[in-house]
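As a starting point, one isolated chain is supplied in structure tokens, in the form predicted on its own.
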Amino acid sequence: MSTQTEGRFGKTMVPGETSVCVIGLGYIGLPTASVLATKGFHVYGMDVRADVVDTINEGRIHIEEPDLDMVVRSAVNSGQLRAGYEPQAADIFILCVPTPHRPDHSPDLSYVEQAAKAIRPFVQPGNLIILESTSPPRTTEDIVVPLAVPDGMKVGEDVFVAHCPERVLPGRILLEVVQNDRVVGGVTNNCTEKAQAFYETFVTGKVLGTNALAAEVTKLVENSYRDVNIAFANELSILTDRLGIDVWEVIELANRHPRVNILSPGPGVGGHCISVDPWFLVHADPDHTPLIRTAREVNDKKPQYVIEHVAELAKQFASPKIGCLGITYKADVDDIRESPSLDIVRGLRAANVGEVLTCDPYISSARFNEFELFDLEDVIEKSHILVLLTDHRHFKKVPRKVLQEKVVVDTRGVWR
């Protein structure tokens, strides 16, 4: 694959001679500038939190991400890569800002807002923008072209404008950043050729042009789906547990049929991705979105199902210990936001069922100081309850026999 891609409209796209500005050094931000550093880009990173500047800028990181710290560390060292606080003047623009919901489950964009806006007096004819940030449909051509395109320029012919949603996995961005089929969706047809353009000098999948609307709307549609399916494995997980059966052999035997496929139950469903974008398209149609909306509120019940579960569980010891294993949403990730283990911990606390002891490796009491931290072996030994909230690496190794002391509850069916 070539790395210079001669753009149709305005500078030819040469890694080593063309600037990219990122906005947002976050979980998707961070790898995304690191990568187009070592592609030979000259990358700035803004970042509104000055520990996150100053971190990157000293070649480390902020965030749990295999070898991403090798990658940072030599693009700084390089001077590909250097990090600030406002925004400046580049060829390329990527905004990676967070796209929250509000208590209501209505979209919180005041974050891509706060970017397109940062970015608006920096922006030249012929620059591309691009919204990396999962968005409700059309945040994309109703938000940031009114904020970040100054007047008098037009959309497609003097500036240029692109939806292309991140498809990684944390714990792999690095590769699938690099990997992965991207989608590329333009304000106009001139847009979508430009962003193109730009993904194919580092991306070796495919890269699949499309329109804004339709690219927003297919991330959307690609956590939804997943939601809906884990809502009914989280469904059947209940279902199984009330008439004393194993949900794991239950799956595991459905799923020997050719045209099967159930995923895993788990505590619930948690980070940036599945647990917030279905109701970007629930607040897009309430009407016409009744599954969407079910499965969504199914898999946000299924915590206070748990925590139930071991306050019965706890009645049977005068002074219960509550071994709670795991605090972020997924396994070998440091990664809490939206985490059921941690609603879980939490509810387990203010419920006084017992005394809670918590462990996880990979959140340091630097950045988490809600409550008080053990180690694994002081959860274990201490514990009469084991509650086994995230499937990382280090509890996978627990004894058998130790088990077989406890009382144990594995929401993830990990020692089965």
Ligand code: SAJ
Given for the second form:
Amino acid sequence: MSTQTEGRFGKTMVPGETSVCVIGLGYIGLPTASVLATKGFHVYGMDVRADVVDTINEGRIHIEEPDLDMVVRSAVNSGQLRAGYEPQAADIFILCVPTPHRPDHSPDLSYVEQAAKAIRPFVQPGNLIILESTSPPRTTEDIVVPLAVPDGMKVGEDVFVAHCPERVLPGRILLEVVQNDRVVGGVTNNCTEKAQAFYETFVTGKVLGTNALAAEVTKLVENSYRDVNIAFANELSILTDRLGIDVWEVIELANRHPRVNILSPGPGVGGHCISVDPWFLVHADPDHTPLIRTAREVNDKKPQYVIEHVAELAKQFASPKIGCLGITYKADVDDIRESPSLDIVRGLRAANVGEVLTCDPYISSARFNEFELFDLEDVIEKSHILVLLTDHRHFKKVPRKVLQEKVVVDTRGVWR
Ligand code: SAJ
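Same protein, different condition: the form predicted on its own was shown, now please give the form predicted in complex with the named molecule.
Let us now look at the entire complex, which starts with that chain.
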């Protein structure tokens, strides 16, 4: 960071002299808080869950993410990171709370509202307030500003408010939180510049400035772009099935064209980001987002296609045993939110097409009790049909000889 910027924004931008209050210690808040603590900021994290707060204060973590346990332990042991149930005064507030959608796909902004209201009594002149949660257009200006900024303080002069959407990929969070380029959109130019100066203290990628609305939409566009591309691949997977050709081969060949880059089909699209965020754009302007809506619908229908396909194959066995491999939403994470793999297992169990045996090396029975989980070896040995749903590294190692003895449904193309 340049001396000029330090001079301009005073002590706020010197980590050792700056305090940060992170609201929400989940997949984004906890890695961000611990990275900032490691950089020398005085970090206080707030979460409404008592178990989360206690776990972190013991130097442990409540989520699965490579290397996060080490970083949190060292941040807590060094005294740079503490957690609690209420916000507290700080130079910088970062809101990292969930932004889910309701059953009708409208955004549920209650967590952002609660967080903004909660920090309001602690906000002082000179503070910077950042919304990192992925949010529908105008959330920063229409919700965060009115609820978080105390009466009488002018945004851009007394307090500074910006949206800086998180862009990290689960499984690579600690790397990406530092290395990714960041988009920072302030409510005013001063807000943008102040937030940029903050991110430049710990981000090695470029920190790109814009306004709050453009930053909100940019984030939603990134995830919608990926959803549309995956929907195209999922549609192709059904079309090629019906034509009797291999979708993976077709995509591999098409991607040899210098201007074609199709993503991979799968059992559907899950997680709390790509399967949710495009709806925020659709909700903002339903009449002008038919493609984004259709992509969501195509991806949401894919699990049902897999269920019907497996049910058809099961008819050849008198007492079919169906082995389902993986329930998390993607490879090598422990996250089952919006998981199409889990939806498929549930659907097969509900359809009564045979005995369903499920395994997932990332999910322990202590944490998941909806149905019994077995060891991979057990599932392989006992099943007539093996359905690969999540491409965990453990499943890639299943010997081809074993697979030759089974009916195989490989939704991810890892056993080709
Ligand atoms: N998937 C496919 N085919 C593919 C790629 C992914 O079926 O070719 C599926 C995955 O299996 C999974 C879902 O899509 O079910 C989403 O997985 P993902 O790895 O694409 O993305 P997320 O949800 O884990 O993280 C995304 C990332 N966004 C983009 O890559 C544009 C991440 O950078 C964001 O920070 C994150 O959303 C977020 O928090 O918004």
